[in-house]
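Take a look at this one chain, the form predicted on its own, written out in structure tokens.
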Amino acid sequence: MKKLALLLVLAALVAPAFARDVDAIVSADWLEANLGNERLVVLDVRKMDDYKAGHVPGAVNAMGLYMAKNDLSNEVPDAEDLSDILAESGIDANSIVVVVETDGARFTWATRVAWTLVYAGVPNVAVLDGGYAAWTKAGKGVATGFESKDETEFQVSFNAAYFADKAYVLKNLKKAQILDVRAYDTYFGLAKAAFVAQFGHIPGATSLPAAWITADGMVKPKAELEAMVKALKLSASKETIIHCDSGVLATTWWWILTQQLGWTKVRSYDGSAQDISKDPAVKFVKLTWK
């Protein structure tokens, strides 16, 4: 009994920091039948004039969850601020929260809320399925105006196993598995971002573009993705790095191998190519597919 107790104690320990009450993705059926859920809260981040125009019944609005800051695009904003808008949301670390965008379109959009959640120490966090588009093509009950939940007390507890910057990934430039997920040609070095300063990718990094995710604005079946993966040679067991221009279009990625494959060594450089690209220490390459 006691070498039993003990091996379930170890099992404990390893659990995978991914598990969790709610699917990575979930439906507008699965949505519709959860609205009940004391836990539940529906985080629209669509634009204030559209979220009163019509919503989820229940859902709350929210802007600010990823910022322009030193002199980068989109980055996490300070735990302080952030704690504010994610305890007057009526969030805390017990929630379920559902993101919501405008429509599959904004899937990498959509991410990057819930990336940041989870980074932020909100571990239950779905997308919902092709967005407000798919709620309302399905004939779902919508409100209007502004609605509100019960302010929290909720203090931001950043997960540093889910975050990279510059310096981590300079540090393991050479033994990480590094995942470019912008499309090909800019992969390639045929075309950049303006604000990114080179042509090309980091050296050695393999391309998966976020586009492969979804199809006529709904995420692929898991199958799919696992098979992409594989095609790869991708391995989970390997520390990973995801990357993209500007730190949107990589939780895209991010959150389909550890929310819903369950990989557990990945993290989103925030930063991404518009922040390595300035330095003249990294050389970007070109016309290679690594």
Given for the second form:
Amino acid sequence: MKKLALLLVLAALVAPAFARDVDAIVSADWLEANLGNERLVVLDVRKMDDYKAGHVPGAVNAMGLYMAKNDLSNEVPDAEDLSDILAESGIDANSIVVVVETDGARFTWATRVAWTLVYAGVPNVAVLDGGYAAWTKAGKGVATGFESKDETEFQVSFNAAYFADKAYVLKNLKKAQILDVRAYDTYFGLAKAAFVAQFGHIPGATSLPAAWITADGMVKPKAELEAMVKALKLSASKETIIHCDSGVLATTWWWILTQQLGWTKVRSYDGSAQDISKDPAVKFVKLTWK
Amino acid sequence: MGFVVSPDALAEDPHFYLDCISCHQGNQNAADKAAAHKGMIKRPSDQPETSCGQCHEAISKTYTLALHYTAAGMKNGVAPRFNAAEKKLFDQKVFEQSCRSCHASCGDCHVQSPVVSGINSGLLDGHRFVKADESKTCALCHGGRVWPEFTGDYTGVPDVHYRKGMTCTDCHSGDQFHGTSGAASGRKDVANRPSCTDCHDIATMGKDSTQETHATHLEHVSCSACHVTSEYRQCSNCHEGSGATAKPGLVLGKSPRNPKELTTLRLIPTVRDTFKHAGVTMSNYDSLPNYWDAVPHNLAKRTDRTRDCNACHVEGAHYLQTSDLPEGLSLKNLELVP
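Output the form predicted in complex with the partner chain next; the form predicted on its own has already been displayed.
First the chain shown before, then all remaining chains and molecules of the complex.
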């Protein structure tokens, strides 16, 4: 009896923490083939005018999934508002959601939305590779105007383990594996965004630029992404915190590591450098030529 | 490409039963450009009664009374600040030359993008006459405030109506713009302007507590005072010719048109020397405030105020305070402090 219990525990440990019914990144062909799936919600997050001018047939539009709050540029909306937006888009916890952004250049905004959804308790979310541009380039069908789906009763239930706030980062500064996904120049302290208070990076952070994920706007093959992480000697078993300047870029590697490569201990730091660089207790380090 | 007249449009749109010259004048038979364009009218619908009026008689007549054509709202908006002599000078030197030039022709909403600061993106759809194309028309003239507030470009949060797929003309009708309710001296005079309660029946919608809140405040607080979600544009230091500088803010105060109502105010500051370079002074400057009741177009169901009654009743959050009033502006502003 004891043995069986142990086996069950082991099985639980080996199985991924989530059961995905869809790949983390899907192609235009996949999407076209699955448009008939009743669980599918195509979530177009482009500007309303662009959406109305042409979108994936059946897609609904949603805006306001990230917003400026408490002096930070990109934050998660309040639970009630996020529940409304998702419910009105016809999404519930059982949905398979495909996020559609403009193109590969907006991949970071697509993962920002995708992260927000899984954080809010919708596990089966995918990003359309190459965005709407890839859809039209492949000559797929297009619908115009405004479409809607039946509203659901969905209420968000946040997955605290996907999210890092400043208190968490400060507490785990020494222990955690911190990944800085900004461009090299920013990491090294040669450049910085105006809204970030310090040049350089959090002490001990490893640079893993978001720009490495895509080539020509398309996500690189899984094996290649895996190889990068391996080459940097990053460990899937360590507590990991990903950050960038304002919490958007960070979600790219969060998406790849957790949803594609199966890492389970990764948090995205929403406030990112914009938040922590204001804390005098954290002294960013710059590259020196000595 | 924006100026190219598309052959499809010519074939499909009934307006091209007419020759180009019946609207644009010029000489159709001339061999070179200069001769052909002699006497040409670039903006035929600026004189609506003689152009569009041939067929759209009623609209073209009433349109000459509409605010978009007369710009009377802007004119009357400052008029009380002048004495009689100053007013005359203002009308000649500033209004006709500067303000009235940004009035709209029919074509600015139906044929081509309006010219704003000398720039324009051309014909809307190969010269087709369209009912509405807001992102290429309204968006340009109202690009300073309303449009970016509505789409969320200004502060990041789109208006709830935009999220539901609504655009300007879902609330603002053709009749409102065509002046069918008669001459107006300002926007509050336009009888067929929209109102929130045209579509929202506050007596029946929402939870009981929502109905109660709405009933209690109906007379005292405007819809936007509770439902505007984020900061909107506040202008300052406006000088004729060089415009104003702007920063975001959410300001609640007494409506200058109805002191019993708390509403959203927008700072539109004609400063004391706004028209100085045209040689026009304002002897009665202090007769009007610099804050005006506005309906900022970034509404949401929930805001810091709908969540917490104390935001107003205890903290007076966003309330205009005497200490916030920019220095040197109208003394009348003091009366708007709640």
